[in-house]
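Taking the form predicted on its own, here's one chain by itself in structure tokens.
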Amino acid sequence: MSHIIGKGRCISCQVRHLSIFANLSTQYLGELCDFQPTVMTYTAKEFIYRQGDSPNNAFTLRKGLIKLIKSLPDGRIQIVRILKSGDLFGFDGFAHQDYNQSAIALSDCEICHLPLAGLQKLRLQRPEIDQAMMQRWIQSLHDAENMMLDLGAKKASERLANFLVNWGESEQDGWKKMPLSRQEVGNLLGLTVETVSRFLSDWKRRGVIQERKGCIRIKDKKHLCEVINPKGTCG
């Protein structure tokens, strides 16, 4: 269950370099007395907010992973984005809109609640914050456009291979934490769970990847790159 762990202090925040406050001077951050965000923890599978809720806060993810999902009236869902440390989300209120997605913790998370009224005041006072938020909005649009391209133009194998290559950071032994289920990977990539399972099983059998509970390791990145791009190059 979620609970408050204290007031956020931007000047000492461990992810400030990733946040919209990264370019503010430490002197100015030390003077931020009126703007006091609240830091809360959430457990895996817990909702931070639900689609259609009225917004009071924007949020910065300090630790953990979050999925943003869109729900249809018939109960179907689509994962539209996976959030990582430093990501800003839930800023629909600046456009006088209700939250357009639901935000759900994929793992235990630590989140900074940014009151919209205070954040709006800071945007007017400090152009660095306004510019940083604009960059985040533009990046969100670019991510949405890239997702549309992937869903509309790329084959299932390309989408899944690209996801595996670009997902997260590897540990020293090469394993990547994978809190998404196969069903969730399918929701994110617009694939059925059967399609995801078929490709993963085939790549495991051929020694391209390894899986263990909650983790995945790429053994043959070249093969996945060739699936993404016949020239064998990828990010």
Contents of the next structure:
Protein chains: 2
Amino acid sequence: MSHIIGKGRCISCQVRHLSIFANLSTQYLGELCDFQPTVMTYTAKEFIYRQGDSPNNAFTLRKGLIKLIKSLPDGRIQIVRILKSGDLFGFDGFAHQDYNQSAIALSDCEICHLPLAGLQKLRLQRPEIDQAMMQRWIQSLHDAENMMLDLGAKKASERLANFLVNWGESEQDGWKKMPLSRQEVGNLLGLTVETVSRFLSDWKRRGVIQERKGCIRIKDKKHLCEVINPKGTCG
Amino acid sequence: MSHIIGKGRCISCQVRHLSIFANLSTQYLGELCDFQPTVMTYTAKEFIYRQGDSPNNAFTLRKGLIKLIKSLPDGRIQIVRILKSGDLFGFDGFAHQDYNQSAIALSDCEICHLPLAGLQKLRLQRPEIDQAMMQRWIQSLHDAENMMLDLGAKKASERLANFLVNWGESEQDGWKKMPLSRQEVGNLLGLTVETVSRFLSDWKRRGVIQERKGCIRIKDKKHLCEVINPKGTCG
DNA sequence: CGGGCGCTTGATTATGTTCAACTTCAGTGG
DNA sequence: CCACTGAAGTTGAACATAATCAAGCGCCCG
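The form predicted together with another copy of the chain is what I want next, because the block you gave corresponds to the form predicted on its own; please supply it.
Next comes the full complex, and the chain you just saw is listed first.
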């Protein structure tokens, strides 16, 4: 279950450099101390909020992974975003709107609850924070646009190869944590479990990728890139 | 061809009430006059900007319709947004990023070019403008999330029915302009021309919708709503 | 009047889904 | 420690949906 582990001390936060408070001049970190967001832990599969709830907070993810999902009445699901350390989410309240998605922990998580009113005040006071938030909104929109292109115009293998390459990025031929189930990869890419499983199995048989207990490694990136873009270049 | 038709006088603009300057207290409209964005006209099918261009401006659409598209090297296209009067677009520069999509006029258009630096200054000065921009970013993100759900989780008929109902909204059983070609509807919904044409023809034969010279009318909204959501309610 | 574009329609194919059976593995309790 | 259980993953076969290919229509514009 989720529980409160205390008040955040942003000034000494280990993931501040990833957050919207990253570029804050040190002289203003003091003000941030008054802000004192509540820090909570969540266990895997727990909801942080549900689509339709009225927002009192925005959130910063400190530790773990989160999926933002939208779902249809009959149970079909689309993952619209995967959140990593330092990511800001649940900011719908800034537009006086209810949460437009549900947030679910993919792993055990540590999350800062940022009261909307306080954050709004900070944002108006400190241009660095304002700028950081704006950049994140625009980046989120870009990510969403790229995903629309994937979902609307690409085929299964292209989407999956693209997902693997992006996920494995920054790892030079090393093992990368893959905490998403086949089902979740399907929900992210608009595919069924079976389709995801078939392509992954195929690529494993051909030695394009390797897998072991929740980790994945790309052996033949070139091959995946050719799947993504038959006659283009890629990394 | 596009050409400049002069400097905008926001204070007397007919679509200001739809724009990010809508809620500006009258006392500040004067400042806005110094801003003086360039107003330009574009003819249908013209590019306003291209994906990858460096942004100098954001834009407000005064008159007409615009599509924002992303495309793959092999020519496949996804429309990621359709813009209407008063909509703000091309604001990628605020995050120091290149345009992430291309903007193309769907009809003859009138567009305000808003210099980034000037707009940034206005935003920081006037909370109303700042708030309006933020709301639009969040709304755009919501729209994008809804579209991801459509593209990833729904079938052709559901997407198309949903599109028609949304497009026809605010019209009480009247004729609604439909300036998108079958091809463009396909590019928006992740479908081929043929698939779009087939469903529309079918619904026309059944009397669910009517069409005449670039206009469309929904005769049997209930039927479309049942296609969208087999056992739910809808408007 | 001719040409071309957008739209429609049919036939065929491909891609991915659905359904079903089986395997693997982690966790649980005897 | 091992048998049992259930969830996650794999695989095959049948099926459905939408894409592709192809042909023809209607209409606007030159």
